[in-house]
Every structure is written in structure tokens, then in C-alpha cells.
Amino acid sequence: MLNKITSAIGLNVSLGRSAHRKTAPFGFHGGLSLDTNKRALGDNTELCSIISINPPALLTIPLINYRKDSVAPKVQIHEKVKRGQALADNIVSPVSGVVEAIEHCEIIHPGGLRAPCVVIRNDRLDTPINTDTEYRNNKQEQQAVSHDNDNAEAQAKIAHFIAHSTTMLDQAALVGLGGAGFPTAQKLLSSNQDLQTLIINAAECEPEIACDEALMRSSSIQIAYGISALSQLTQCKRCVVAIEDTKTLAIESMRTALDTIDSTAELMIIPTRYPAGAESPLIQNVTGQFIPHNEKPINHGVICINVATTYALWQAINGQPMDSRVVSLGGAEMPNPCNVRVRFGTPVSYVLQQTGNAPADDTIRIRAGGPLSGFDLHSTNVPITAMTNCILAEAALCAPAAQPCIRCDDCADVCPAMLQPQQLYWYTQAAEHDKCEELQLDACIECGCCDLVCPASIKLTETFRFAKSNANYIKAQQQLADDAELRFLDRKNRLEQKEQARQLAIEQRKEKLRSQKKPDREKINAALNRIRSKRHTQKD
């Protein structure tokens, strides 16, 4: 059964005995040994160039953050924008041009979600918001700038960055390029605590995804300077660059680059085991610590930064905000697998056409993300974002139909988050959200390991992804209801206080009127006495 599933998605899986051990032979619990061949790298003896494509006439930039929450635009329709100009918090324009629309468009999402987006018509001038920055052309973008090899000048730039880190990070719009898209500024500026270990995540363990490896092999010196900047900014006691042992050319490139700039960063070669590149397994591999999903690594003295984000940081130090990323194009049905640098907002269909990878027929499935953690796209007219690291082309899915769970516990053996997927599956099917929360459904990293080993062919990852989304929706609705109840109670309290104040004012007015109508006995008696005295005088 496992062979049928893995062949359907184009993976070679080696379980062996280690996949069923309760111990952590690879530094973390569970995981799988997968095919390490990555089509996007091509011939491993080459430098592995990264193709740059010109941005399209129209770019669609989603106005959402890493939590998929909408953010307010800072531009208006028909407004002229420059490359690098802020469109919203932590989002910059990838080109110069005119804002043609601000509307809801479909984005890369397993459910075909529509979100508010800024649509920009490209004027093809790439006029920068920072007049001191001259954007290099496509062929030069992946090459080192002339001053990169001048260590003294580079260190001067790093010193300037550290002195103005808050402003520069805000302008650069840096987010994590490992897939989560968490704001880098928020992560780095919270590291003023006692940071023990800074981990540069260069593992990239999932099949087909090769964008980080290609970047390390082509731009290692820029990455090394970015690592130096991070080390000095965070003042970490230890900086570790973690790379899987199968990336031999990337390892040599990074070792040479770190030696060239006399970096104190430690190059750690970790065993190849999926999902070693996920944050929690990587921290366990490097430090031996297991950090619960509901706790931040910074609270344990650890920060993880993706190697591509490190490269983007060095670009930002040189005046270029994050407006593009490297995307791997792979999959069994991809005619020309490669790594390509793409501006954010570029449609997936345009990327495939420009690289000669347009689908031959409608049976080809286009997926976003890796073969395990990714999902099929409803449409290719969706924009590339910072969280898009891979686009796959695969044949029509021929996986067997799901059967009832047999409680074999294989899914629990390979789960790197140490969950009980079979139990979670039952509770998600029964919509028992409290039980799912009790079993820590939120800790699921959606790696897909449980799918590969399930003999019943149950789509566990898809089920958990939907259940997490549904649980978040329910929590959001409950929060809205709670907020509405608080507003109602506040209004009720205000009305009651207003009514009490009104009644008090009425009573005060009544009391005043009563006091005004109450006769003054002393005055009356004095008047009577005067009358009596006058009458008595007249008689006399």
C-alpha cells in the first residue's frame, strides 16, 4: 500500500527499522528517509545558476500577513508607486507602476481562498523608492555586488545596519522565506534577551525543494555576510549554520565563504532526515532541546532564521527591500525543472510559461510547496508570495481510496511532533474540537509523514489542515461573539448608569422644587407680628 502511495506522488521512501523506533536516532522523534534527488538542481557538478525572469505587466500582491489576516493598504487606486514602496505593513511593491485595483483575488491556498490584493500595472522602469539604490538587471541580481568581497566595507555596512536596525528592518519588509512568512523584524528585535543560539536553517530536507541549496551554491558570500550581520545584531553566544549531509556542494560553498570573511559561525552537518528543516526538529538536532509548540524558541534562548532570509537581509543592508524570492520548479511532469528568482505578485502561470513549463494538458496537477507539505492549486492564476518556495507539476493522482483506520500506530511512530494522529483523526471526524485541542492538534507541522506510512491511505495531513483551519475559524467566531457580548454588557452598563444619573437628576430637581414651595415660617411669623402690631397701634 505504501509503495502505491509514494509512487503516485513521485517519492522514494526508506522506512527501515528506525522509522518505528520510539527513540530519536536522528536528533528528533520520527521522520522519514526520502529521495534526496532534486530535479531543480540539474547537474550537481554545475554552479547551479538561478534563472531570473522579467516581471509581468500586472502583478497581484495579497494584503495578508503570515496568519492570513487582512492588512490595511497604504496606497490608493490610480496612485503611482515605486519599487520598494510600502503597500501595507511588511509588504512592499515589487515593481514601479500604477495601482490599477484593490480587490479580492484568489491566492495560493489549499481551499482556493480569496483575499484583498493590490493589483499593480508594471511600467517596466523599476524606479526605486530609495534614490540611493540602483537595482541591478536580471543577470546581475544573482551575482555578488562589487563591494561584497571588500570585508572592511561590508563590516562598515553591518555596523550602520546595527545602529539603525529597527528602521532598516521595517523598510526592508523582511519575512521568513522558509515557508511560514513570520516577520523577521519581530523575531530579531525580540532577541534582546539572553540569546544562546542563533540557528541558520539551511537544511531544506523535503524532496524537490532546492531553492535554498541553489542560493547557497551561487551566493554563499552574501549569505555569509548576512550571517555576520545577524550574529552581531543578536549578540548570540553561538551561531550555527545547519546543513544536511547530502548537500556536499552547498557545504563546501558555505565553508569557503565563512572562512573568507573570518566568520565565527559554526557549520554543523546534520543527518538527512525529513523533516529536519522544520523549526522544532532542527532545534532538537542542534541543541538537544524540545520546545513545546505553544512556546516561543526565543524564550528558550534560541532563534531560527532561514538561509534565504539571511541572504535577503544582506540585500536589505545594501538598500534592496525584499520583493522577490527563489522558487524551485520541479516534479515528474515539469519539462524544464530549475530554480527561478520571481518577483512577488507574479502569477504561477506566467512563471511556468516563461520557463517553458506550461502544462501540456489539463490532467497535470500543479502544486504549491513540496510533495508532502504542499497542496494542489485550484488555479495557476494565483500570485507568488514570500511563502512560495516550490511549484510542482505532477501526473493525475492515482492513490487508492481511503480505508478504515486499523490502529497500527505507524503514523505516531513517524510523527516528528510526537502526536497521536490516529486519535486526532477520530476526533476531527467527530468534530470534537475540545479533544483535538487536548491532543495538541495545533502542534501538527503538516509535514505529511503520517500520510506516507498510513496503510489505509487516509489523507491525515489534509484532514488536520482542514481541522486546524476550522478550529481557528470557530475560535475567531467565538472571539467575535465574546467581543459582541462585552460590547452589549458595556452598553447595558452605560445605559443603566445613564438611567441612574437621570433618576438622580429628577430627584434632585423635585427636592429643589419642594424646597422652593415649602413656606418660610420665620418670615410668615414676622409678617403676622407686623400686622398685629399695626392693628394694635390703630386701636390705640
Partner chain sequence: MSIGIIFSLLLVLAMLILMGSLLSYLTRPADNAQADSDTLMIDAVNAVLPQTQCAQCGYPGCRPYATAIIKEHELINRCPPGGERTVSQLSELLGTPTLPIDDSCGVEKPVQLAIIDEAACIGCTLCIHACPVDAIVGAAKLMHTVIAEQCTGCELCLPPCPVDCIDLVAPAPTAANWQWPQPT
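Rigid core here is just the name for the largest C-alpha set that superposes within 1.5 Å across the two forms. Residue numbers count along the first chain shown, from 1. Keep in mind that what you see is a predicted model, and the values were worked out from it rather than measured. First, how it differs from the form predicted in complex with the partner chain.
Annotation: Cα of residue 432 displaced by at least 2 Å between the two forms, core superposition. Put the two forms on the same core and the Cα of residue 471 is off by 2 Å or more between the two forms.
Residue 68 is not among the residues whose C-alpha shifts by 2 Å or more between the two forms once the rigid core is aligned; its shift stays under 2 Å.
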Contents of the next structure:
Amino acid sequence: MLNKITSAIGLNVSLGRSAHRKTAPFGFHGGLSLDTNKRALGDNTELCSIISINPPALLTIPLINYRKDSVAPKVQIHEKVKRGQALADNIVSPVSGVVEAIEHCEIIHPGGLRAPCVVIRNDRLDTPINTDTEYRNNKQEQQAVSHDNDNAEAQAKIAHFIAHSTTMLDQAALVGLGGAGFPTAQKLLSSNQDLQTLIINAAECEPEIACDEALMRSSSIQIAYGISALSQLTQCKRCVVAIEDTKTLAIESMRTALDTIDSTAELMIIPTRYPAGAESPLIQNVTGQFIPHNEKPINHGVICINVATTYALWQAINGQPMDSRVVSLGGAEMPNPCNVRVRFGTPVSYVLQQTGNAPADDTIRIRAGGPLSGFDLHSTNVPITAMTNCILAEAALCAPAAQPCIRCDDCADVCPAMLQPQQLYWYTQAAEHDKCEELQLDACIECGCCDLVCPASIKLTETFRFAKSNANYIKAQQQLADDAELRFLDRKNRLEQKEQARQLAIEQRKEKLRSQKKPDREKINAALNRIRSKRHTQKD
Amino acid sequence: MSEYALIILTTVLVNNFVLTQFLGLCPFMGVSRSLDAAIGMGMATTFVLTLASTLSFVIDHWLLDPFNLRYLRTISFILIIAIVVQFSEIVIRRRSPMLHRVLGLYLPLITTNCAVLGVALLSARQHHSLVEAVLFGFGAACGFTLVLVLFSLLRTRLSGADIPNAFKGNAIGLITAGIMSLAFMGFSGLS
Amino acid sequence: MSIGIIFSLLLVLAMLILMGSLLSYLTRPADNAQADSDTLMIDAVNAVLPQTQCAQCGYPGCRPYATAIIKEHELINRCPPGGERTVSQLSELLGTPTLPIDDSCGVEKPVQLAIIDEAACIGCTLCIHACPVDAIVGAAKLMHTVIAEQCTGCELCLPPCPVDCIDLVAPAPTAANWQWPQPT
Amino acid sequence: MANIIVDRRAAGAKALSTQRIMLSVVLALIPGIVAYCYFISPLVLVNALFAVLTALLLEAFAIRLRGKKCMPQIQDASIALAAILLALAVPPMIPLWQLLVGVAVMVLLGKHVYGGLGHNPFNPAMVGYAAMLISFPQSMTLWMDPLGLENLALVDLIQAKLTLNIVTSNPQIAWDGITQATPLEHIRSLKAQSQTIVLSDLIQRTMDSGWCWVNLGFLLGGLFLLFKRIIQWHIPVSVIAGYVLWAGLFSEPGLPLHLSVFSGSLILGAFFIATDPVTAASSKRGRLIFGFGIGSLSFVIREFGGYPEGIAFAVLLMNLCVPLIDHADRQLARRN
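Give me the form predicted in complex with the partner chain now, not the form predicted on its own.
Following is the full complex, with the preceding chain placed first.
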């Protein structure tokens, strides 16, 4: 209640150090306006800036889902696969060729971990799994723009897709390309109840990342069709495409595309403020709802779909499952930054060589993800997956030494999840996990804003990532401990029952013996006499 | 009416029993480790103190004065406080065993708490009327609880601080209590 | 004067005795009050212990150790697998000061799991009986193996193994349970 | 290579560093100090210099004792700022050895016993000031007569400062002439002798006395800090509001409000002392309550209490309540 009053008189809108203003239409708490310097877009003028490279000889496709648990492969070694054939559930082969090995290889991971992967040798034929699709590379994509224009044929395809949506989505292996990698089919099919708002997330807010913007510029028609397919599939009452206001070219091309197919989707211009692209700030911005961190937006009638996933949906409607994505190559030390369409499983080193960006010397650190939410790679021989939206090349950087926290509360001003980072930092340093949980540490979306405004240059995001993974680890250990105790008690009861059963058996045997003794007295004597008499006869 | 408010104000702030008159320091240091222990202790002491100061006034006024047995004051006050504390301990053990275990030794310790005896003796010496004695006891207990709760919250915050090993634990507690009494000196002389 | 004093003393004593006995009768504790609060506390202590059932504390399992802590005021620093975290939690729960781990019970080390070298295992089922949490599967004269998730690292299966084919190894971090490093 | 998670430079971070915060606060103090030197006494510079030097020395000693490298910690100039605030709060004629005691209490007891910057719950400058106020009550209330400067050579003043006992050291300096009570004390002494306060004479005394200009200097510095977003408006506004609210209700009838606000060190306290982020409450709502508490307590102590200046005790008392305020604020934030 008090929160409403204080926000009414403008107290919650911080006039703190991060100079930002209340954003239209609803806005969200915190966030930072950063200079976006999207190097991958070049000089920001020409329309089609996506380079396409042909896939390498060997592709390694990790067999892990978005929660990083490994999934069972559906192919054996030395099996021939076609492009688009399912390697595991929701994972398809990006090329046609032979499965060379299924082994542990290094994947894109902050800890440089290894995970089970399928290694495919590319036969460079690209034979598709379903025969009627002909794969068009980017160049053909552009010429085809006019062909796709005629609305009727596209609507027919969409109607066909709506009719068989479950099977087509299953084959399409669609995965969210915004960075989380949540299976899109699961998200779409589970929204059967009335869906209020479908948000197409085109707010690429992190500096350097420009893959969505490049896609919107070059193939806005396909995206428009994807959007109408989505809104028809989910029967959403309102469909909103949210784009940041600095992406002028993308806004124009999207507006013309939506007009040409006269789609019902709204184009909403939201102010450029990091992290406007994250799910919870985006929903606050568009619909004003604040969704607590542990609840799914679907239960509140909202779905967020990334614009690149929408494009991939349209490709899937045309019979091409999702097997590639646009990756931005940026960063201060990248010789020629660009956007490149890469098939999953292509090693980062190969992409850099093909685009002429091979790192000059080893002091340059190659980084997966943006400057705020990404991490440095231990080696560049790791495959690109649906979750890699950007590769940066930056000079080696020694972070300034952290000074003690002076509780200036600037980090709480900019935290989009409305948390208290300085208090969470204090409890993490004192290793008080229950207090961290009390302050909802797991609501932290690890956006990095608090790190940027901290005057004592404390590594807050790293501390919270450590604290969250540590807390989850301890919870998992606690769960294992409880199971261990149950098994221990079962074993004890089992042993006790066995012991009682044994005692019982002994008692019964004793009982039987005692009851037999009396009647056998005569038989024993008779037997004795017989023996004695026999002995007498032998003696005479 | 205003001088009743004045009594409460002076006992809580001006000459606060813990920080200005330095009475009742052992539970102050001992129980301030966690907030709910401090609140529990504060409640128990308030209950004991108010009841004890009322009973001691009654005994002093109607029993010791008429037979001018004023020299028996300390003994009878101790007896009354002991009974009230025993009573409250039984109630707490029955009502919430968790709080009883958390307070542990410090609950019976209220009997020997110099603040409790101090209140009874001071109010007797200052010839308070019944209402004044009750308010005096209640004010002293409120002052004790307020400072105890503030001190326990301060100590939970200090538990995360990078305090040199020599000062960890009660040492830093005593220094903080010293600075707290420094702050309460500001109220001295409040007319 | 002296009669007055004696009389008043007797009066005070009588009154106090009367009041005391009345009050203590009125508020006599229910007979199982003490028992309830103990089981309550034993469960609380048991929830904190790591449940490795390794008996390094000298008690056959975690619950007996918890009962000893509450009933016989056993020290709270006899659980090496729990380490400092368990000791600090117990000290907070019981209000007793924290103590360093008692090294006569063992030393705190990171979690380790038992691995059976299947080639050397002769199938004697001795370790199966020794395992307090049934984490080893196998039958007589057949190969045994340890279920990785269920092993608590209590090392009770090491002594009984005649061919000594069980060794302790740190669990390899999978992508799911990997932990971010703590920044310095 | 270090697995750098947040690349501050690439993201164009515009964060102020702790050092820049502290230095800009010192910068903001300069107008007040200039007015102080001109109107009251240049000795405050001697005090400030002495306090800063001894504070830095003591801090280096304390950090070395803790076995840590002392350069990075000293660079953030937080102790230098606290030393200057202490020098401004004490009267200029204070003997240097007493100032040394204050600085020692401030650095060692106020800050480093709790573990250095960020860990101390009480404002170090105020701990030092309160300790001095209580241990040297007499010399802490000896203020210079703002205009009585000409008839005394500076060297005599400094010589008087260096001696151990201030009163008997130099009989020919008529102390009463030099040490003019601050307007507040003047009101109190008049009230004590129950003389009628002639308002016009009182206002005249304050206006022509330097205090008004000194406070204006500090106000200027404070607004500069607000404009540069070094501090947020919540604490200064609520401190002044707290003071003015109670002053309006309980103070002498007819005494103009701005007179009491602009005398004494309320402005210095509101903009520089109370806004020390380490010891203030951390949330917006918390800071409003914190500031309001300081304002009202300093009025209560100044009006009814035994000491002329209540800001030090008010800040310490509210620092004491900060854990309670933060705790309550977190419970409230968690509920909605």
C-alpha cells in the first residue's frame, strides 16, 4: 500500500545518479541508458548486412536442453543424417552427412565444461529431410522477397500451419533465440487459455548485440508473416512488437512490412534503456504488469517471443526447421565487425576465420554474449548454439580492485528487479544464505546494471551469480540428504524386521521341540530296547 | 497528566537504565545476539518489572512503612521479584518452548538483574505514588527493551563486518554500547 | 516493638508462601511439555545435519547424534562432513558459541563419492551391507557398482572391502550443478 | 585470463568512484570554509590541516596493523573528509592536543575497530566530536567573537592554541572579549537569567555575526552536491524539514525561523554530515525517516538539552536506529 503512495508522489522513480526519466508508456524501475555502439551494423545505413558463410567440415552439436541437462541422442555413430533430421528431441541436424562420433566436447560455458555432443561430418550436399523444401541461402532470400509478397499464398501456408501446428512445431525444433533457449513449441502450445498479450521482443537493449536489428532490416516481411502466424495460433487479443526508439531503420522496415500484409499487430516504440529487452522489464514496459520472478508470464496472460524466433517460425512454416541463427561479431578489437548467419555446431574459431576476424594475438579475449551478460571463453574451439547471440573481441582488461561498499544505494536505484544489491552483497559476504533467500536473491536477472554504477567497483553480478549457484547447490545437497535419511530409515526398519522375523522363527522352533518331547517317551524307550536286544544277539 | 509523560520520557531517554545509569548490562550483552531473543527478553523484563515495581510499592507502602521496617526493603523486593520471575518463566516454558530455549539461562537471570531491583529501590526512595511507581517501572522496562532491540539489530549488522579478530564478539559489543551511551549523553540535562 | 516485628515477619512469610504455592499450582507445566520441546528441538537439529550417516561423530547415524546434542548436551562440533556451516547453524539454533571441528572425529574435506573399480570387484556383498544408505547395487558373485547420486561419501564401505577396489573421487561437475567462482 | 563477467568499459559505464565522491564533497565544502575563515577565524585552516594529516597517519597505522596494504584504502579520502568535517564542527580556538584526541577517537574507535570503510555503523566524525564535547566541555564552547579579530595578532592566537591549558595560558588576552557565545548560547544564557529577549538586538547580533554567511556558504556547497547528484535530496530536505517543523511549534514566539536554521551547524549537518552514505539508512523511505529524526532530535537537544549544538548527538542517535529502519523497510518492501 505504502509502495503505491510513494510511487504516486514519484518517490519510487529514482532521481538518482543514473540520469534517466520515467519512460512511456508504463516504464520499469531502474535500468541504465548506455551508449549502444552497435559495431556489427557497420555505418548504420545499408539494409541487408547479414553475411552468410558455408558450414565447416565438422559440426559438433551439444545434446543439452535450456536447463543444461543432457538429452538422449536419437542417432547412432556412422549413421547418415539429412539436413533437418532430428538428432535428439528439439535438436535437428544443421547439415546432411555422417554422424562421426557422440562424445564429450567442450561447449560455450563460463567454466569451459564438456558436455555430450554429436559430431557430424558434412557431405556439403545439404539434402533436406522433407523433399519439397528448397533451402534458399541469404542471397536468394532477398530476391524472393517479391515472390513472398503475394499475401494469399502466405495466408494459405499459415492456415495449413495452424491446422497441423503440433506436428510442424515438433519437427521445427524451435528454441527461443533471445538468450534463454526455452523451447518455443512448449511455450506456444501451453497457452491454450485466453491469452491477453503476445509481445514480439525486438528490444535488443544490450550494447554491441545487433542480430535482431539486422534481421528486421533485411527480412521484415518474413517476420511480419511469422507474427500473423503466431497471433492466429495463440488467438491473442493484442499483439505488440516492441522496438527500441534508436533502431530507426528497423522500425521503418517493420512498419512497411506490417502495413503491406495489413496485420493487426501494434508497433510500440519503447525508450532505449538497458535491460528493456529482459522479460520482466519488457512486460512492465508494454502492459504495466509486474510478474514476480517465480511465476511464468503465461499464467498472467502474456507471452514474449523473440523476433528472430518469429523469423525461424516462418522458415519452419516453409518447411525449414531451425538450424541456424544470426550472430553479431562486435567488440573494440574485432577487425571487421558484422552480422553473420551461422549454423548451429559451427566452431567460433571457424566463424572468426571465415569473416576475416581471426584474433591477432592471444592477449585479445574472445567473449560469448554481450559486454554485460556474457562471459569470456576459455578456448575458441567451441560450437555456436541457439543461445549464442553475440561474439565479442575485447582487449585484455584488468578490472579495478574492489573497494569496500559505502552503502550509497545507487545499485538499488538501477536494479530492474527492485532488489537491494548492497544488502544482498553484505549477506553473501557473511554467507547467510537464508537472509539472501529472504531478500529474493533468485529474482536477480544478472543484468549487470549494479556493477556499472557501483562507485567502489565491486563485482556485484559475479557475487550474485556465485551466491545463486551456491544456494541452488546447497538446496540440491539438502534434497539428497533428505533422501539419504529416508533410505537410511528404510534400511534400519528392514534390518529390524529381518531380526524380529529371525527371533520369531527361533521361538517357533523352540516351541515345536518342547511340544514334541512328551509323546515320544515310549518310542525312544522302545528303540533303546531294540538296540540293546540286537547287541545281545550279536554277543552270543 | 504531563508529569506522568515526563516520568516515562525521563526513564526511557534521559536517564535510560542501561546506557546512562549502566544497570542491567549482563542481559544487555548476553541476549542481544539475535533479534527475536532480544524481543523475547524485552517482553519478559517489561512484564516482570512492571509487576514487581507495583507489588514492591504495595508491600513498601502498606507493610514496611506502617511498621517502620524500612530496613527490610531490599530483602522483600528481592523475594517479590523472584516470585514474579519464577511465574513468568513457567508461563513462557508452557507458552512457547522455543523462546524458552532461546532465552535459556537469561530468563531466571532477570531476578539478579540490577535494573529490576534498582527500579524498585529507586522508586521507593523517591517516594513515588502508586501510579508514578508503575509508570517508573514501565518506563525503565521500555527503555531497556528499546535499547536492547536496537543493540541486537546493530550486532546482527556487525556480524557481517570485517572486525579484527581481537575485537570479535563481546569486545565490539562493548565498544558499540559505549558509543551508544555517548549518543544518549545528548539527552542529559533535558529539563 | 519486638512483637510487631515478629508478627509482621510471620505475616509476610505466610502471605508469600500462600501466593507462591497458589501460583505454582495454577501454572504447573503439562507432564509431557518437556518431552514435546525435546523432540521439536531434535528434529530441528537433525534437519541441519548433512545426513551422511557416517558415524564419524561416534553415534550410529545423524538422528542419534541430534538426540545426544539435545538430551546429553553433546558438543556440536563432532560432524566433519557438515563442517563449519553445520556448526555455525547449530550454534545459531541452540545459542551456544561456535567451536572449531573436533579433529578426533575427522577433518572437513570437500564432498567425495565412492567409485567401485568394477574389474577388481569379486562380488562379496560386504560393502552392500556396510552402506548405511543402500547406495551400492549388486548381488553375490556379481559385479557391484555405486549409484553416484545416492552416495553420501561416508567412507563406511572402504574398510570391509577385501580386495580394496573402492576409492573416493571428487564428483565431476556437470553443466547443471556447476558453480560460478566467488570473485576475490 | 580473468573470467571478467561485467565489462564496465565496453558498456560505457559512467560510474563515479568512491574517491571522486569524497573529493567532490571536499570541493563543496570550500565556499563554507572560505566564509568561515573570513568571518570567524582563519585558525580553522590550521585545525583542518592538522586533523587531515593526523587522520591519514592514524589510518595508515591502523591499516598496517591489520596487515593490509594501506595505499588503496587511504586513496579514497573518506577519512580526510571526516577530518575536515570534525575540524569545522569544533571551535577554532580548540587546543591542538584535544583535536588530536578527537581525531584518534574518530579514526580508531569510529572506523577501524569495525573493519574500515563501509563497516562502521556510527558516523566517525560525530563519534570524535561527541567524545571531545564530553571530555573537554569547557574548551568546546569557546567560540571566537566574529568581529573581535583585529585587536589580536595571529601569532598570539596560535601560541595560545599550542599550550596545554587554554584559559590560564595567556592572561593578557581577555578571553571573554574574544570568545563570543554563539547566538544559540546567547539565547540560552538570556533565558537562564530570565531577561527579556530584545529581538531586534538578537537579529542584529546574528546577522552581522559571521554565522549567517558561513551557513550560506555551506548551503551553496550542499546545492552543488545535489546538482552533481553526489548526494540525493532525501536526507538534507528531511533534516531541515524535521528541524523547522518542531522549531515552528515549540521555539520562542517571534523568533524568526531562518535565524535558528542559519545559526549553528544545522546546514553543515544536513548536507555533509548526515548524508555520509555508509552510516545513513539505505533506502529512499529509510533516508526520509533518518533525516526527519536527525532534524527533530537536534532541535530537541538544542532547545531543551544541556548542550548548545545537538547535531552530533542527533546523528549518532539516528545511526543507532539505522539497522531498525533498514530492517523495517525490508519487511515492508517484501510484503508488497
